[in-house]
Amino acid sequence: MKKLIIGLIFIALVSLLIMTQYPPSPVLTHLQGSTMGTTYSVQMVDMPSAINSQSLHQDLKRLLSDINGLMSTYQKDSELSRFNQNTSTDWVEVSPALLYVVDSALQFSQRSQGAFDITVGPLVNLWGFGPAVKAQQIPSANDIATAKTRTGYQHLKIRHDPPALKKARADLYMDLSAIAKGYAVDKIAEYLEKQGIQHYLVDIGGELHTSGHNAEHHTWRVAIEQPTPGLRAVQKIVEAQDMGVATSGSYRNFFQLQGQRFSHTIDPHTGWPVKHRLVSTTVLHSDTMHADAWATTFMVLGMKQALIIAEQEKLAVFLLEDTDTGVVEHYSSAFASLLIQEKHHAGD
């Protein structure tokens, strides 16, 4: 009997040693679906066993549905749509969440001297990139000038207590598409953290947030696409450690008329789609909403101004410029330091 007990103890110790040397493989849970006119994906590694993935997915769906119900211009009964339809110039009480995103957007407008402007909606719609029918012709100069009179972030006022918005023009129209997806990504990440989930990657329409490690116990790796219409190829791969990543480009959402290509990125100052050769901007930031807004801002500003502001704000920014000899990469000092760290890790 003693020999049997000793043998069982020996087997248990050997098993424990093997488990220590070869820990169980990480378990990857992947949830996905549609939201905000695009798709979402949530990858989680080693999710706590007490969490039911189906229940978690239902919670995430409700969270995304709630955000869509606040900030969508495609949903006619959303809080944003109701505000846009409201012709009053009095204070209109709104949810704290909508006020927070609008307030953040106005701060970006001020910091970018109007390059980022959520009131650009009338111009977006005029050019056929909003909920309305796609453009069949280039808008006239008169139509553009008329639409511009309905824009201007200065015409939008906020009140924090109680939360409210006010139009200086009754026909002011907001479009949060350049910031709402980043906000939604951050809210999902915040929810996952509250559930004790530490290792994840959240993706909504290409706006990402990472935390911890992937299923191979490495830092999450994010691919930046080549700016080639109709082609899905990788331009650069970066390691994103606990941060948001957002990309804005002119090579996916555009239309062609009269031999010209028109980007969905509208310059609020001119009323026209941007015409410079910057075709893709990627921003890495601890806050995905900030990365989202900055990526759009830089697409409006163009290469030179984008790099200047990126250095001033100490932002990690990766830019792709379409030249006569091909696509040329540019990046800020903060992004360069990420590349140095990536090379260092590769040599370990």
Second form
Amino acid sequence: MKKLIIGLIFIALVSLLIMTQYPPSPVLTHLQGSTMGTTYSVQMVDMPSAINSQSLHQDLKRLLSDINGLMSTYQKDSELSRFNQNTSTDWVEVSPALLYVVDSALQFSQRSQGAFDITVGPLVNLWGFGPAVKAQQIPSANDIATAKTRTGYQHLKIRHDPPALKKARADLYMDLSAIAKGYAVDKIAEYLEKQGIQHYLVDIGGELHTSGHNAEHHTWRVAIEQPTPGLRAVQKIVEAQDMGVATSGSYRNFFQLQGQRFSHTIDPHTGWPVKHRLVSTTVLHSDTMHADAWATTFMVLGMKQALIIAEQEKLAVFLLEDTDTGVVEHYSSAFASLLIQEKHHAGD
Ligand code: ADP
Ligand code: MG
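Complement to the form predicted alone: the form predicted in complex with adenosine-5'-diphosphate:
Now the complete complex, all chains and molecules, led by this one.
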């Protein structure tokens, strides 16, 4: 018996020695596809061996398709599209998930004095950024004024129990494009955690969430793009530890007329695409849906306001301004401390 125990200890020590000399190389599993008019990518490191990546992928596809079935304006029979088409001004019962996202969106509207507003949909569509294929041109002042009368988050009421939404105007139309991707990223992250997956990076169209470490056993690094149309180059790299990261910009989805750029971010107060020279906003937040909504909110508010709110809310925010002499970076104190950490790590 004694010999057996000594033998086992010996084997354990030898395997430990082998393991420390040759640590097992991390296994990266990468799932990808398209959703919400864009692409998704889920990278997982050292996934528990009991998990079958194909069936996990099926589960994730179902989860994404369920979210689309609730929140897409591109899908005509989604719960949101049906609510948009419904001209009733009575309470309409909706699923708790849709209510949660709409409720959060309304809180963003209040916090931003209406800069973030999901009822801006008719203007988004009028400017040619909605689901319908439409020539992108400057609409008439009359059409803008008419679409604007149909907007205003105050016209939308929510009830929690049972979950329901109510329009004060029959022609109210909601667009969750500025917040639903972030929500979907959080839902995928939640699902992965439930399966015991700890190290991952989930990305839907540039809104992402990180957890644990990457395949090199380092904190995940996230590249923020240069705001140059047609170019995919890196402006800055940040280490994002268990964080949601979202970017909004005017350099991807826009049209150009007479040398002017018209972006898909609409200022609900003017009815026009935002006009300032803030071209990219990146927000880091533990909750990706929040990061997503803040990024769009800051795109509407412009640089000065964005930096004031970022300080008030202690948000890590990175902004790019297009000036006559090139792109200028601005960031909040919370973002600066991420950069300091980065330098510290580099010096390790
Ligand atoms: P992306 O879709 O490129 O990640 P955003 O998260 O900023 O960018 O979402 C932009 C989309 O949000 C627009 O295409 C439009 O559908 C919608 N939108 C535009 N302006 C606003 C606004 N002021 N408030 C809420 N949603 C908006
Ligand atoms: Mg957004």
